[in-house]
Every structure is written in structure tokens, then in C-alpha cells.
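The chain below stands alone and is given in C-alpha cells; this is the form predicted alone.
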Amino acid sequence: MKMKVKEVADLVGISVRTLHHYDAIGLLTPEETTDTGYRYYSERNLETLQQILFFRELEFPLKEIKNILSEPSFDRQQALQLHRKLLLEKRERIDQMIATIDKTTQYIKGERDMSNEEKFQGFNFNHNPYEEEARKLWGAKAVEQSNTAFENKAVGEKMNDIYRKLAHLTNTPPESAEAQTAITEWYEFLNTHTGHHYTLEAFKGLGHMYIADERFTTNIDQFGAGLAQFMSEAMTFFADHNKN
């Protein structure tokens, strides 16, 4: 049985924008769209879904999502496993992280001794064992695609330069023209260096991504509160004012 976007944004519990972006990046295209723009999606397309929420559960980049997904050696019952196996790594590693919030809280208190090593229990940024196991099911080449981009150190600092830029302009109008400046160096930036093209349209849906996203949200504010918000209505803008 078909569905419409917001029968599966409700199903799902996510954003319709968040489907509609979804569609324009070309990540998960409705089995049917009709000539009045009304998205229907079939009972594969729920299925591909769920893999997609399951990679961005382990924090996935929809791009790396993709390629994944487009590989011809990817297996979804194999996948399945995998997701499985890693979430009971995640919950054990969250479980280790909520003992240390509880052994610190308490050494706080003064009720006991805590080490330096358990201060730090359940923290691991050495490396993302999901990817290692994603190299290991479907080659290295779809994984590389959407690491390459950010490996050089020059682009992140050129990435995070642009953020910070924005995050100094939060309190002055979206429209403005120093924000527009920012906003068109960040558009040209995601095309130069992402191995992406952004339409304006699909630049104007990421900027949605923004703020529908919770975990978009969450990274772009650490360079300053409500900076997601600004850089999807400035994105919209962008958008819609540069239309041939």
C-alpha cells in the first residue's frame, strides 16, 4: 500500500522536510511522484528507510549513506546484523558514560576516590567502529567517497572559519547583506568541496536539515546558539532570490 509524505513522517516520527530532502538529494526517491508533486512511497521505499534512520542512528553522513546504500554488494539482512551488533556497542558505551556521571557526581559530593582512567570511562573518539566494519561488507570505496572531502585539514578549518563567521552575524537580518555574503561563501564552499552539487533547491532543503535535524542542529550551534536556525532562513533566502 502507497503513502503519502506525511503519512510516513508520521509513521516515522520525522519531519516531512526531512523526507522532502531526503528526495532531493537523492537518497530515497518516492516510487511515485504525480504530475500535482504528490510523493507516494511503497513498501521498499519504508524498507530503505529504516536502513537509512538505522546508519544515522550510528551517525552516519547521508552521503556516506548513500553510497552505501547504492553499492552493489550491499546486503540488508547483513546490515541488519551489523546495525544490531554496533547498538549494543553504543548502549554499552552510553551505559559506561551514565556510571561515570554518577561516579563523578559523587566525587563531587566528596563520597568517594575517582582516577583520572574513570573520569573518562566510555569515551572513544579514536576511531568509528561502524565505519570499519561498513570497509570491511562493502569495500573501502564507498566509504572513501564521502571521508576524501574532509581529510584535509585547510578545508575543515576553511568549513569551520565559515561557521564562525556566521555564528558573528546571528543578531543581524538572515536577508542582510553581510549575511548573504557569508551564506553565498558557504554555498560555494559545500559545492567546491563536498564532491556534492548543491541545486539551489537542495541547498534550500539542507538548510531545512538544519533545524528539522536535531543533530545538525546540536553541531552547528556549538559555534553559537541559534546559528542553525539563522543559516536555514539565510539558505532559504539564498535560494529563493537567486532563481534565473
Second form
Number of protein chains: 2
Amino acid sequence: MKMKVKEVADLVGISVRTLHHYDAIGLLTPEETTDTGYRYYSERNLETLQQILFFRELEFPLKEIKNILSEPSFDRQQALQLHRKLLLEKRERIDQMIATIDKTTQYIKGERDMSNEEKFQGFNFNHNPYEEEARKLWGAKAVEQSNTAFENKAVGEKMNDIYRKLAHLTNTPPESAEAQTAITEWYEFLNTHTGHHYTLEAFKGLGHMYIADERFTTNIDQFGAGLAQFMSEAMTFFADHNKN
Amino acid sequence: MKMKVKEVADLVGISVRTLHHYDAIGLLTPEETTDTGYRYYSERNLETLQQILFFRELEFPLKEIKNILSEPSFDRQQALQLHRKLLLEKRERIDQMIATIDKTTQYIKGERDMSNEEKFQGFNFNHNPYEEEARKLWGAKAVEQSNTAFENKAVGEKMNDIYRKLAHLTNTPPESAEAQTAITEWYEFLNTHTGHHYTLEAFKGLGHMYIADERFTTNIDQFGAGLAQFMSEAMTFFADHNKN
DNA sequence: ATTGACCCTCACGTTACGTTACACTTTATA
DNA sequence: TATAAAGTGTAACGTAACGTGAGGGTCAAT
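Given the form predicted alone above, what does the protein look like in the form predicted in complex with a further copy of the same chain?
Once more the chain from above appears, this time first in line as the rest of the complex follows.
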């Protein structure tokens, strides 16, 4: 079951150039390449391609997709479930946009009023500002590495260090001095390495996400059971007690 | 009610740079610009922006959006209805992808079988190969102009010529020699100017779309009542009688 | 043996912004 | 009213994900 480029391209509805590109950047390397240079894609290649397209549909950058797929901890089933969830969210956004259209139609006819915010319901993807952070956590280092490539190895390690440090403290109270010291480190880490400046409120909000969104929870808990819960509490305490 | 760049950007969830860009390419020019160079956006600007974002969501290139919006025949209501329809289609694609995910999950567990085509259900946008053509028709020249700019003027004219020629024949039978000559010209026109090669079957299918899809119908009928119906029949006849 | 449909590798082009860099304005605050 | 903070302006180069030829081999069928 070996397929040539065009066959694959036609099957999945992408261009030959795209397959070439994916090969070039190492995202999808054909299982076999003849000595005349012909690419032959296997069944497994097709399955990887399916994954890639799901990620792409959700607008993940290719570099990130590559990292995620190549991570040893990558689990296809889990990924599919995540995709499912994100697709549902996307569908909801579309529904919102349709609603906005209907409202606008009425508004034009003078049948109703409309606030400026309403006029843009559904577009606001920045409506969930943690999506970005979710990507970072989902396959922790994966995304980090996709950024500046070199010093990030150290950065990824640092990140893991902090997680591990915190994981050792999960049976001490989140308000304890050690816990707060570690959380302070986490706060500073995020502010110096994500490009994002976190206000205390945002930091607290992020903490909530750790337990509200299972994507966060499952990934954080890989470093130790209950870590997400623990971090969330510690982050809340930190935020509430540093508003000088 | 004058708004500055950042206010607009924050309201609709895009970047300031994007607004600058839209201004630079003449897609959205702020209603007022102070002598210090500050951009001030009006209510009307916001409404245009809403339109732009709808088009963008449906992946129309900016150049095309610009042409469409600036066409005198542009009707906001009609546009909104088209957007609505396309969004519904997009939602359906998402549903298909979700179904594909569910199937894949079962497939992995060995609970069912799955063909290669099934694995990519929902991605295949080229599944509706007429979308492209729909864009071309929707604001006929608008899209054409967006391509190579100069010789396209001639091409657009040619296109209109053929439409007009056919419109004059709507009360002759579609099998008549004149009608078939004109349709042949149309067939050749499409094959030489769209980059797409139309097989006879595809040509016939396109003809069906002219009456099946109202987007086509309304636009074609602008050249004469019943033209879409007429062309459809002539195209079918042409296809059926030219299979060597 | 030939031909038409595919395949390859460059390599430059394109779209829609992101990202500094650097200077000027406006607004909030002391 | 001075001064800082926040916002805004114009360059101008960078980037992601391919598109689009150019020029030249390869394969399967006739």
C-alpha cells in the first residue's frame, strides 16, 4: 500500500507542494524514498497526516505540530479527544457569528438595537486568553522549543524543575513559606519567559484554569497527582497576599 | 463617536497593526485623520469592519474583499445572507470532522473498519470544487480584477460578452446551433482562463449548480431572466453530445 | 521506442500581518 | 503646568505556509 504524492494529495485534498513542504520541514517524511527520489507514503504516514490536518484546522503552527507529534508522551487518543473538544468550541464560535448576522440583519431593518460589542460577537478569539497558555502546556516543552530553539532547552528544563519542586510540596499547605517561594519563582518565570506580563489577577485566573480546564489538569498532574489543585491554591494565595 | 485605533482593535479583537495594514491597502480607511496623523474610526467604519471580518473568516483574500466591498452593486443584506449560508456549510464541515474523529477513535480500538477516504472526511474542501467558481461569479469582475490586474480587464469583458451573448438566446432552444456555439465558447473560455480543466462531466455538473445554488442563479440572471436555467440546459446538452 | 502523465529539486514570489526601532501626541497625574 | 505614561505614527525588515514556474528526470502504457 504505497502511495505516490499525487495520490495522497488527491485523497486528502491538499497540494503536492504541501506534501513537499511537510517533507522539507520534517513534519511528514514519507516512509520510503526510492533512489530516484520518488516519495512513497505508507498507511502510517496517512494517519500522521490526518493528525496534522486536525491540528492545522485548529490553526496550530506547523512547527508546533511537529514538536507535539514527535514528543514521546504523545497519545493519539488523547489528541483526538482534544481535537474534538476544540472543534466543538469552534462550532460554537460559528454559531455565535450566525447569531450576529441575524441580529445585524434585524438591526439594519431597524427592528432592534445593537451594541458595538454585539456587532463583533464570535470574532473575539482573544476571548479565551488562556488558549495560548494551553498550547504551551500541552506537551510542555514542545511549544517552548518551537520558539527560540537554543536557549529554550534550558528554559524547558527550568520549567520542569519548578514543576517538580512544587510536586514535592503538595502535602504541605499552599500558604507555607516553601510553597510560596516556589510559586513566586513560577510567577517570575512566566513573566520573564513567556513574553506575557501577568498581572496578579491574571496569574490568579491562570491558576483557576489549572483545575477548570482538564487539558491543564491532566498535563500538570503528570508531575504529581494533585499538583494542579495545589498550584491553583498557591497561586490564589500568592495573588491575594501581594497586592501591597 | 470617534474611536482610536486601539479602542477599535480591543473591541473587535484584532491588532493595531492589522488596522494599519487595512488602511495601507485601502481596505478600511478611517473616516477622519487628524493633521497629527491620528486615525479616528466612525460608526460606519465599524460596520465595514464587521463585513470585512466575516469575509475573512470565510478565507476570502483581502484584495478580493476590497473589490467586493467597493463594487457599486454590493448589497449588505445579500452579503450577510451569503455569509450565513457559508458559515452553515463551514459548520457542517466541522461536524463531519467530529464524526471522523469519532470513527477514528473506534477504528483505533479495533471496533470498526475505515477506508482511506473516510479518514479525511471533512478536510476535503475541494469536495465542493464550485466554491471557487462561486467566488468568481459573486461580483463577477470583482474577483477577476484581483488576479493579474491588467489583462484581466479584457478577460472580464470577454466573460461578460459571453453571458450577454447567451442572454440574447434564452428564447431559442438550448440545443440550437447558436446556443451550442456560444456554450462551446463558454466551455473553452473556462478551460483557458480559470486554470481549471473541466471535463465534460464537470462542465455538466457546473451547469447543474447554476440552478441548484441560488448564489449562481441570482448572479447569472443579472444578465437576463432565466439565463441560469438556459445555460444549465445548454451545458447538459453540450456535454452529452460531445463525448467523442 | 515513444509519449503523456508524474516526479524531482531549486528558487523566487505572495499574503497578511508580526516585530522592532525611533519619534511624536495625548492624557493622566502630581 | 510640568512631566511621565500610554498611545500613535511611519518606516522597514521578518515570517509562515505554501504558490508558481523553470528545467530536467521517471514510469507505465501504447
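Here the rigid core means the biggest group of C-alpha atoms that line up within 1.5 Å when the two forms are laid on top of each other. Positions refer to the first chain, counted from 1. This one's a predicted model, so the numbers in the text were calculated from it and none came from an experiment.
Undergrad: By the 2 angstroms cut-off, has the C-alpha of residue 229 moved between these two forms once the rigid core is superposed?
TA: Yes, shifts by 2 Å or more.
Undergrad: With both forms fitted on the core, give yes or no for whether the Cα of residue 82 moves by 2 angstroms or more between these two forms.
TA: No.
Undergrad: Determine whether the C-alpha of residue 170 shifts by 2 Å or more between these two forms once the rigid core is superposed.
TA: Passes the 2 Å threshold, so yes.
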